[in-house]
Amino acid sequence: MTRIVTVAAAQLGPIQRDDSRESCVERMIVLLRQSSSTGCDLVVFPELALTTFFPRWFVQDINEADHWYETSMPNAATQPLFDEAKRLRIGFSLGYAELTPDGQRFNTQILVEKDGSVVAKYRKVHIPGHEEHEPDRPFQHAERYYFTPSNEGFGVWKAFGGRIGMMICNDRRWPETYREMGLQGVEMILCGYNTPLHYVPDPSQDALAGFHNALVMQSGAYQNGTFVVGVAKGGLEEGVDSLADSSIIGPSGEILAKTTTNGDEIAVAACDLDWCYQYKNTLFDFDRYRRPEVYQRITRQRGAIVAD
């Protein structure tokens, strides 16, 4: 027996600053019925789908800020996106800016149901970037000013028929992560993200954006027995250039789909829930072979210490 999800990655091009959410949902819905045209199951859009990556500006009073925020969700500008789905009997997962009744601020992703439903809501842990202004930068990254790294760890959720879980961009990049999940049972990991290139401090570095990108959710599913779903928002975005190169990961490490360009894009794959278990339950089968009372270290300290 098998238990065949097919997901579609459903990359977004560039999202201007003057862009609205209802051009931007309108873009998704394009998105949403390509995907339903082939089969598809679930869709996964990127990291902040609803807004350009507002983090390159900087503002010195954060409630200046609350305009690029959902407070909730679906709202007046996405619930066109939670009926079509409902109507396409297809499910989604969709990022956005998450402003709390109580004034915190989250990089949020949720994931919904065919039936329309909410399953769950993830909010971001890893949180990369500054806190405070640098002028001395082309550009800012500054989402630890923007939003609150969650403590509420990663979670797995029964849907689809299957065990997903989520992340957000800078989370792919951390083992634990797909740990995290992986001693959950996970068999769909569904990841959006924003990767701003010209970021790092030489510029030659931009060519391994996309072979660093590929080798931490391509190592995660591997070693997690796990499909992994990478979704962009890509191309050039208000003056930024960013990585493309969404991608469908096998639990055998794979890439099964990958999108051609850095614009609106779909990219799909028929996922087999039950090849994790080849994985799963033979190489890296945990219970027999992990050895966790010699990984101390990976949860008493955080920076590395050298000993002399």
The other form holds:
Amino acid sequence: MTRIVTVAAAQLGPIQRDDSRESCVERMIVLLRQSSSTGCDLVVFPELALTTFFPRWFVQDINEADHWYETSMPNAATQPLFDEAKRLRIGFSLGYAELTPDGQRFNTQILVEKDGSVVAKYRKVHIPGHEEHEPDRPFQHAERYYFTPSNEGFGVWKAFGGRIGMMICNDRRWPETYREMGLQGVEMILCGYNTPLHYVPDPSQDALAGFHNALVMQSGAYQNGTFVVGVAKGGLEEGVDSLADSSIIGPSGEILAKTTTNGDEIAVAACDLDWCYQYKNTLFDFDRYRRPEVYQRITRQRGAIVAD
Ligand code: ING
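To complete the pair, please output the form predicted in complex with ligand ING; the form predicted on its own was given just before.
Time for the whole complex; same chain goes first.
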């Protein structure tokens, strides 16, 4: 019996600083309904989908940033999203800033099944940007000030008839992310991202932003025989232009569907999870071909050690 998961990359355009959570939820409900009309089982929303990308500003007292975080999920603002998804019998993945009861701050993503139950929570492992205020930057990217790197690692959960994993934004640039899930038999990795253009004062990097975004997700998909769904919050948000290019990638590494705007838009693909085994059981038969006994540096070292 084929295992088809029809998935939507539900891209959001900009969320401005004064946009309410309720307005974001209304936009996501529109995308849910569009996805449902195309027969989707699962809808993937971006990283930090309930607020503007607030790490672009630095506040001296971090408690002044508390209002950007969710202290429970679902909550009053997001309950309508959970209710509508359950009514439509459609699952979703949602990224948001999490403030735990003991005061920890994570960049978090959840997976919600068709019955409305939260079946998985992932907290971002690779936190990019900087820890302190850097006033010379055109805009801050102070994720390392606002979020704690998770030590929980990468999980893979049985859901939607397959094995589903999650990663967030910068995680997608590190091959270890995909391999950790590949070694758990992942069949579909869900990823939201906020990727500012002009991040470094080097215009050539902007021209490469889309190329690098596709490169890392396509290679991660192919090298681990898994689907990858990358979903942007794109467009001009509080004066900062952000990459769109949301896409659904097959285990071959091919892009199966992609958005064409930088606003609210879905890209949909029917994903036959058994396609993964055309790669997992041949070229990337890990048990047969991998050599962990000679990969010691990968887990023993953080930085490079260059011999003289
Ligand atoms: N954003 C960016 C990302 O990894 C970044 C950080 C921007 C890295 C531009 C490199 C170039 O896409 C997040 N939120 O991780």
